[in-house]
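Listed next as structure tokens is one chain, alone, in the form predicted on its own.
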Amino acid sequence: MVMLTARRYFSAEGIDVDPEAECAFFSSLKMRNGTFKLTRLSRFAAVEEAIRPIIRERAGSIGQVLDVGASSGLTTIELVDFLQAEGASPRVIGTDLFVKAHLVEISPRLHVLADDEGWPLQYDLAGRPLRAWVRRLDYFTLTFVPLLLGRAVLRGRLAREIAEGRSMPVRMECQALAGRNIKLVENDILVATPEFVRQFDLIRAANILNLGYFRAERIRTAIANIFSYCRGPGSLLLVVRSHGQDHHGSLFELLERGDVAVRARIGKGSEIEPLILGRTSADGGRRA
């Protein structure tokens, strides 16, 4: 499979992209915080099958849905399709830390996809895609030298071009989102979002709230924000982490007085389950 360049993917003329090629394109992009925009078709099919009976039972009460860490939005679409198949009619917001990006022309032969701050995500050299990040092997082959130099030399210019409006703004979202009743927005789960408070009947946090990304205290902050976004007792929270083809997660329900119960487990359950079940406020009481 030939990797897509960002310039071709975001072409003004528009192209129909093979879904596998689209997944490969997004998954090749490494954000400035060290995470990848990983995605693949039917990624959470096994998770959905595991929670199907509960979702079917609750379908009538699932109106507003929040998908935290939605990446390109592909798996958000699949979540919506799953919920609709079980009888729900959800209105969905997907969030990701990085949605906005820019295409910048450095020269007729060099174009760069960069984030809002000028961090290079992909180079397009005469139509050939080149990754902008350094892998471990690069330190043995010395490939890291031009990659790091390129970033150091270009980042300032990229930031200026973007700030001065000499770039093409794009959104890092899959083509299938067009025409869907799904809103994909930039959002940081570690920062409280007032307009989300008490809005959602179901929240999914997939491959984001795990001890590989965050320290326990930061996860507790994210948990506090998420539960503040729940509409109230009966709201559901699905937390899952993927290890290759395997998934481990837990489906929680918010109860009266802010208590939380586990309604289902996938694989070994969520590694942060103790943090969620043991969440307490500063004065020792349960969080509402």
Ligand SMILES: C[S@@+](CC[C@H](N)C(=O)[O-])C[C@H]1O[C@@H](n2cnc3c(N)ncnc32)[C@H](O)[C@@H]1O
Given for the second form:
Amino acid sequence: MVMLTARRYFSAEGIDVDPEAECAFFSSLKMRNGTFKLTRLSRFAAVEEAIRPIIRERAGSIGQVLDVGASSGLTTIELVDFLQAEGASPRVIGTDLFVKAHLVEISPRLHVLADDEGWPLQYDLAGRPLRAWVRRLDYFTLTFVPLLLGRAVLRGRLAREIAEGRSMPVRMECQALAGRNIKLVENDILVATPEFVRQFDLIRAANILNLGYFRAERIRTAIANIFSYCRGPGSLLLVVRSHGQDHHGSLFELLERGDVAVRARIGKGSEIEPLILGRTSADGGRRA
Ligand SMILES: C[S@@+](CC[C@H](N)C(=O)[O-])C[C@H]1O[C@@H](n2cnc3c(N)ncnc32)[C@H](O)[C@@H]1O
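Form predicted on its own done; form predicted in complex with the ligand now:
Once more the chain from above appears, this time first in line as the rest of the complex follows.
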């Protein structure tokens, strides 16, 4: 499959982009905090199978849903379809730290997709896509040199072009989100958001609260925020991490007095289960 350039993708308004190509495009983007927009079509079919009985039983009480780290919103749509098929009629908000981006023309042969602060996400070199991030192999092939130099040289220029309005603002969301009743908003799960407090009956955090992405301390902060966003006892939290086709996750339920119980496990369960079950009273949990 030929990788899409951002310029081609975002100028494709009115044209249906192949969903696989769209997924590959978003998945190739690495954000400035080290996380990827990596997502996949029908990624959570096996996870849905594992939690289906509980969701079916609770469908009537699942009104507000939050999908944390939703990337382009593709799997958020699939989550909504799953919940609706089980009888729920949820209002859904997907959040991601990086939704807004900009296309900047540096020269007729060089266009760059950059985040709000001018951090390059993808280069378009005469119509050919080039990743802006460095992978391990690049240190052996010395490809890291032009990549790091390019970023260092371009970052200031990109930030200036964006600040002075010489860019095309775009939203990193999938085409299928248009016409769906799902809000995709920029939000940092590490920063408490007062308007989310006690709002949600079901929260999903898929492939975001990974120990590979964040240190345990930051994950504890995210967990505290997430539990404060739960409506109250009975609210559900699904945490999943995918390894290729395999998933390891846990479905938690918030109980009275801040206690939490595991209602289902997928694979080996979530790697952050100990952090969730061992929350202290300082994070809104009971254990001290
Ligand atoms: C690997 S993707 C997961 C996408 C989707 N949930 C899935 O599993 O297919 C991780 C997403 O988390 C977002 N992200 C990273 N740090 C975040 C933060 N602090 N708050 C909210 N979203 C964040 C990234 O921008 C990226 O889109």
